[in-house]
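Only one chain is shown below, in C-alpha cells, and it's the form predicted on its own.
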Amino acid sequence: MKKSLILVCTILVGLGAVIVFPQQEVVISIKDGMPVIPLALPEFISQSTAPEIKSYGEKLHQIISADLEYSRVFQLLPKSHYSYIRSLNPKKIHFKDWESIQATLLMVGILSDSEKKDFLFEGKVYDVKSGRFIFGKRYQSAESLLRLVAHKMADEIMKIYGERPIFTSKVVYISNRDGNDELYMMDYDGENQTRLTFNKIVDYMPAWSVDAKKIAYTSYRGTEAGLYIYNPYEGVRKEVTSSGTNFAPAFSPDGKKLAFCSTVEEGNSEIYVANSAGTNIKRLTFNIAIDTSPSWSPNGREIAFTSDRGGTPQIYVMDAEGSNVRRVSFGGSYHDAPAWSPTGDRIAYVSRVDQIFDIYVLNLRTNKIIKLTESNARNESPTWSPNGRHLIFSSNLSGSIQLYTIDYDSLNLKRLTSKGSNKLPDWSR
C-alpha cells in the first residue's frame, strides 16, 4: 500500500452538506480542578466486508481510547453502559439514550474502503444534550500510518476544548541500548522508538526546536563537548560551538533563540544565548559560580536556571537578557534541572533530600511546592507535555534507568522504555 495520509478537514452534516462553524463557537477552556468530560466512544463501525478494515477499526478505537483516557480532560464511559441502550445507528442517533447513560459527548467512528486500496476513517463528535453535531474529520491512510491517524483524531478532540494537542508530539532522549549513548525519538506514549544518530561517540542532552524539526544536543568528539543542531528528517547536522564544554541547550518559545551552557571563557559554566541557527553568541551570566540548566518561560521573557552562587545549587530566574536575577527555591541543599511548564505558572525541578533525588513542582503564583515523585529511586530530568498536564522523567525505579510519565498531580505513573538505559528526555511542543 502507498504510505499516504490525506486529511480531509471538513465539518459534516448528514452525509453530504459541508458547514464550517467558527472555532470560537466550540472552544471551551479546561482548567485544573474542573471535572472531566464524560465521553461515549462505542466501537467503530466498518462499512467494508474486508476483514482488515474491521481490524483497523479496532486498532484505531484502542489508540484513541488510550489517548483520551490519558488526557485528564475526558473520561470514557464503561463499555458495560452501552448494553443498556439501543445499538448505535450513525444515520439516526438516539441522543436521549446516550444522555441516559450520562454521556456528555459522543464520538462516532466509521471505516470504509478507499479507491486507493488504503482505508478511509471518518470521526464525528456530537454534543449529547443538544444533539448538536460539533465537528468531524475524515482521514485516508495506509495501515502503516494508522497510529498517526488515531493520534491526530484525538488531538482534534482536544483542540475543540481549548487544549494544546499532545498525541502527535515526540520525545527525544538518550539511550545506550545499542552499546553507545545516542539520540532516540519516540511517540508520547513510548511507541515507535527510533534511533536517530549512529556513531561511536557520546551524544547528550537533546532539546527540540519549537517546530520539532531540529534537535540541539551535546556531542563528545575527542576531548571536546561541542554543541550541534541536527535535523533528523533531513539528516543534516550543524556545529554551533566546539570550544570548551557546551551543554544543556534550550530553544526559546518563539524559536528565534537558543540558550546553552559553556565553559569556553573562564573554565566554569556560564549561560549563553545565540540565535536559533547557532550564530551571534552572547554571554548572559557573569559569575564565579556554576550556572547551568537554562529553561525558558513560555512567553520567552525569562529564563530559569541552576546556580550555586549562594553556596548550594538552587533555582534562579533572570530576564532573558541576563538581568534581574532572583532566587526562587529555598530550603534544602540541592535543587537542579528546572523545567518551566507551558502554562507558565509552575517550574518542575529535581531536589536531593538524604541522598534521594525526587521531582518537585513549584507553583509560582502561590509559592506552594508539591512533591511529584515518592520513592527511593533517583528521579531526574523532568520535561513537560505541551499542555502542562503531564511530565516525562528518568528514573532507576526498576533498577535500570528508564523513562516514565506522570501527571502534574503525581497520578498515573507509567513506564515508557525498557531496553538499555534511557535518560535526558525532552518533549516537543
Second form
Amino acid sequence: MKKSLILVCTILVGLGAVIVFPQQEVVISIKDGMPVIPLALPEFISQSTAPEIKSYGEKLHQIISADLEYSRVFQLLPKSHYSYIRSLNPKKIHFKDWESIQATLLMVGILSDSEKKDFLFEGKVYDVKSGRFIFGKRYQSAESLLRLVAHKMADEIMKIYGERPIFTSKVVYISNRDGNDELYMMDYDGENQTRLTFNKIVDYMPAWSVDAKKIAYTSYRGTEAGLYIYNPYEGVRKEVTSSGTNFAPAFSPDGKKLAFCSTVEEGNSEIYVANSAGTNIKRLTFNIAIDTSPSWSPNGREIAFTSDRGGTPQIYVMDAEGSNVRRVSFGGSYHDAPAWSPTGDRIAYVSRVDQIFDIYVLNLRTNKIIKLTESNARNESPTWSPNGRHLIFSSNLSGSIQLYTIDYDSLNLKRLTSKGSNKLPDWSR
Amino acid sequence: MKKLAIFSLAFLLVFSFMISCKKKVEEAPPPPLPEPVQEEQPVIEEQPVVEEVEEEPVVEEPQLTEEEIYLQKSLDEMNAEAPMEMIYFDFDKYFIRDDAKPVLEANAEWLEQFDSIQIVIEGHCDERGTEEYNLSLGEKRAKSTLDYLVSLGISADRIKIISYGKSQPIDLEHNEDAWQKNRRAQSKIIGK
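Right, the form predicted on its own is done; let's see the coordinates for the form predicted in complex with the partner chain.
Every component of the complex follows; first up is the chain already shown.
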C-alpha cells in the first residue's frame, strides 16, 4: 500500500511541472522529501551587548526552526550550507550567495534591547531570487511570552503562502495527571501544558469554539453528565443542557452552531444542534440506533457522524439539517470518531480491526483510504491541524494513553505528552 | 417363705412397740426455732420486680421495621454495602444476559422492599471500544437495565441512568477477565 502510494506520488511529482494541481495534490509531492520552499534561516543577530538578548535570539531561532520544519510547507537549508557563503550582513544582503546554496526564501532575525519589555525582535523575510523584501514584523515582548513571539512570526511566514496559521493554535484535552480527569490545554507542539479546571468531578470530551476562546465539554455532576461552555480566559461557565448524558460537542465552522450528542430521549444517543450560546436545541437524528460523534464539514453544510443503524458502527454524512443521510465508510466492522479535515476533502476516523484501533483517512474525492497509524495499539480521537496537514490523536503505544502528532501522510509521528494519561484532544481552528 | 414373712412382721411389731414405750418415758424436746426461716422471708420481699417494669419502654426501640432501620444509614454507607449487585454484558452488546436476570430480579425485590429508595444506573464499557461510541453504548446498557427493572414492576420514576463509557474501569488489566468486569451496569443509591 505504502509502496504503491510512493510510486503514485513520484509520478505526480513528475507531472507537477506541467499540470496545475489543487493544493492538496501538491502536498502529496512533499512525501518524497521534495522541499516545497527551501528557506534559509541563519542565526539571529543580536544588536545588544546584553548576553540575555543573545540567548533570547537563540531560543527564538530554535522555536521558529522547529515550527517551519514541522510545517511540511518549508524546508530549512542545512546549516552546513551557510559556511560556503559570506556571513549575513543585514544592512547589505548578498542575495546571489543565498541563491547559490539553493535558498528560495531568506529570513533575517534581529534582536535588540527593549525599553519597556525584555527584548525587541524584528523578523524580515526576503525573496532570494528577486532580492525583494516580502514582509517584516517587530515584536516587543516579555521573556515569558518568547514562545508565542516565535510562533507568531512562524505563522506570518505561513500566511504569505496562503497557509492557515497553525503555530499559535491550541490543543484542549483531558488529563488525569493530577488524579482526576480535568481539562488541560497546550500549544500545538506540546509546550505550555496548562490545567484549566480544578474540581473533583470528571470532565470529558472538550471542543474549542471557532475563535478558540471557549470550550464546550462534558462534566459529570452528581447523576448528570451535562454539557457546558467554558471560557477559560474569563473563568465563566455556562450550562447548555444537563439532563441525560451529553457529549461529543462540535462547533460549526462559522461559529454559529453547536452540534452534540444527548441521550435525554429514551436513553438513546441522538445528535442535536443548538446555537453557539447553547440555546434553541433541535434534534437532528431520529433513529433507535446509536448516533454519535458529529463533525462539521468546513463549509458547514454537512455533518459526518457515527451510527450503528446498519448493525455496526459506521461513518455517515448528513446535511446540516439532518436530512440526506448516506454512509461513507465501508469494508470494516467498527468505525468511529470522524474528523472532517479543514480542507474539506478528507475525513479521518478510527477503525477497529482485531481489537487494534488505527486511524485512517478517507479521501472523499477519490474514495481512496490511507492508513495513518500502524501500531499494535489503540489510536483514537483524531483531530486536524487548522491547515489539514497534521493530526493529533491519543494512543496507548507507550503503555499509558498519550497524545501524538502525525502528518496527513503518516510521516513524522511524535509524542507530545507524558504525565498521567492524556486523551480526547481537540485542535483549535 | 410365709414363715419368714410372719416372723419379720412380728419382729417389727415388737420392735415398734418397744420404741413407742421408750418415747413416752422421755421428756418432750423444745420446738425448734423457726428463726432461720423468718430471716429468709424479708429477702424474698425485697426482690426488685418493679424495676424491670420501669425499663420496659426501652424494649420498644427494636420494634422499627427492617426497612426503617436500613433507611437510617447515610447514602454513602448504603452504597458501601452495595445492596444491588452489578450485571455484566457481552462485548459490543447491551442486551440483558440470562445470567444477569436473576441478579436484576433480586435487585428488583430489594427495591420493592425499600420502596422509597431512588437509584442511578451507570453504564460502563471496556477499553476495546472508541471513546465516543462507548459513551452511547454505556447509556444503552444502563437503559436496558432500567427497562428490565421496570418490567419487574419497579417505577421508572425511581431510576436515573448515566453513561461513563470506558472512563471508569474497575479492572485496569488488559485481558478478557478485566474487560468482562468492566462491561457492566451498576446501581448507586441517590435518594431514600
